[in-house]
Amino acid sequence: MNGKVLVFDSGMGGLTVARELRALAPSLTVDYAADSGFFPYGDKSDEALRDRLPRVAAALCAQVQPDVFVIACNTASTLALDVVRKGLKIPVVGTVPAIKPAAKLTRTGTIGLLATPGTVRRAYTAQLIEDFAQDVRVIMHGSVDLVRMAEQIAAGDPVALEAFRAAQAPLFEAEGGEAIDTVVLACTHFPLIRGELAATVPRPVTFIDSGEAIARQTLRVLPENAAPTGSSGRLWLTNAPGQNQRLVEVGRRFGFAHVNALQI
């Protein structure tokens, strides 16, 4: 399959698409870019995200010249989607919380949300809570410490269970967390702690999150007419990559070993 893709998000998190992407479509050329400058979005004020993302989206874009922009961020996505759509040319795709297939999936009639506070907080996941899962219970918690601490996994360096199991918590100790038996990991950064969350539950649950699903649909609206780029794929950073070391080695590990500065 021809073609370039850009895979975006704050961190490392996106990583686990451009995984699933490669792994769907090897020829394809991925690149991946990570607004170091600013993470992470978990934290930051929607009015500051509004004004950023079309900027960066819109640079970076004209910088990689891809065929596809893709948000791998829940963060983002449910803040300012369409914004970058109206400021791109070209086909964006964006992260949807796996509310959808979890409320198929469950057989206890609840399940929980592990997201940032942002994604929690916003109205699209409330508008995708009352479109797919109306039958069902969503219990949701944001944490910055998950995202931090997925950071820190991937990068090799150790962090003790008991922090994951702490972090985790509150979502089962909230009113009707015993019945909890499905979890959407709805931050692409949790993926890279899928273990560590699932030896830390409080019992056994099924988690899930849209990796698979993002790269599918990325497949989907790539143009027929994207040409072979002949190009290995990349990593964009928003500030020094000297400030980025270990940003840099995972980037490496994901087979993205070029890496390139772009100030916003």
The other form holds:
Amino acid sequence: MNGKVLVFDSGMGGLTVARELRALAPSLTVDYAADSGFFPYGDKSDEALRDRLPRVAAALCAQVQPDVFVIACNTASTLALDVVRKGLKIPVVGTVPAIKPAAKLTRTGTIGLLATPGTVRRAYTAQLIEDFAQDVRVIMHGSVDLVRMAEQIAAGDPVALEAFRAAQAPLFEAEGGEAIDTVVLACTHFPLIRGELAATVPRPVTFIDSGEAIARQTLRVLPENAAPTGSSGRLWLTNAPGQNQRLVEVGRRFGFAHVNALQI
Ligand code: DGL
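In place of the form predicted alone, output the structure of the form predicted in complex with ligand DGL.
The complete assembly is shown below, putting the previous chain first.
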């Protein structure tokens, strides 16, 4: 499969989507961009993100010239997929919480949703629940701590397991939380800490995320005539690489050897 895909997130979470894409289509060129100059997105206002996202997307796409732009971020997609799409001439794939498959999977009729505070309060998320999980109880918890812990773990920095237990506990301690059997990882950072979350969950649950579905959708919309690029994927940052040693290190672990900075 030929062509170039640009996978985008606030930080390292979208690397979980880039990984799925590479596994499905090894011959594709996958570039990765992190809006490191504005990380994290989860605690930013809706106005600030809706203003920034189309500008960052346009600047990155002008520079990278991808065939498809993938917003590998629930926080951004549930708020600004429409405005980003409007500003670009190429297919744009968004990432939204895997509520539909979770609602099909649950046996107890109660699912949990772990996300950023932004994704938890979105009208888009409420609509997904309305459309696909009407007969299911959905308990949500937003955490910026988990995003930061995922970045630490991905970089190989130690984080005490107790911190994971504490960060996800409110989901299970909420009213009705004892019935949760399926947890939607509705932030692309969280598959990076799936093992830590599973090890500290109060009782066994199934964790699901959107990574593979996003990768498949990306290949579906990739133009058939996309040309081979002959280049390996690059890592793009929106502030100086020197300010992001951890991100550069994680990028290297995921196979991104070339790092470029783009001033937004
Ligand atoms: N990875 C992003 C998501 O899927 C959010 C991380 C952040 O708060 O920046 O929601």
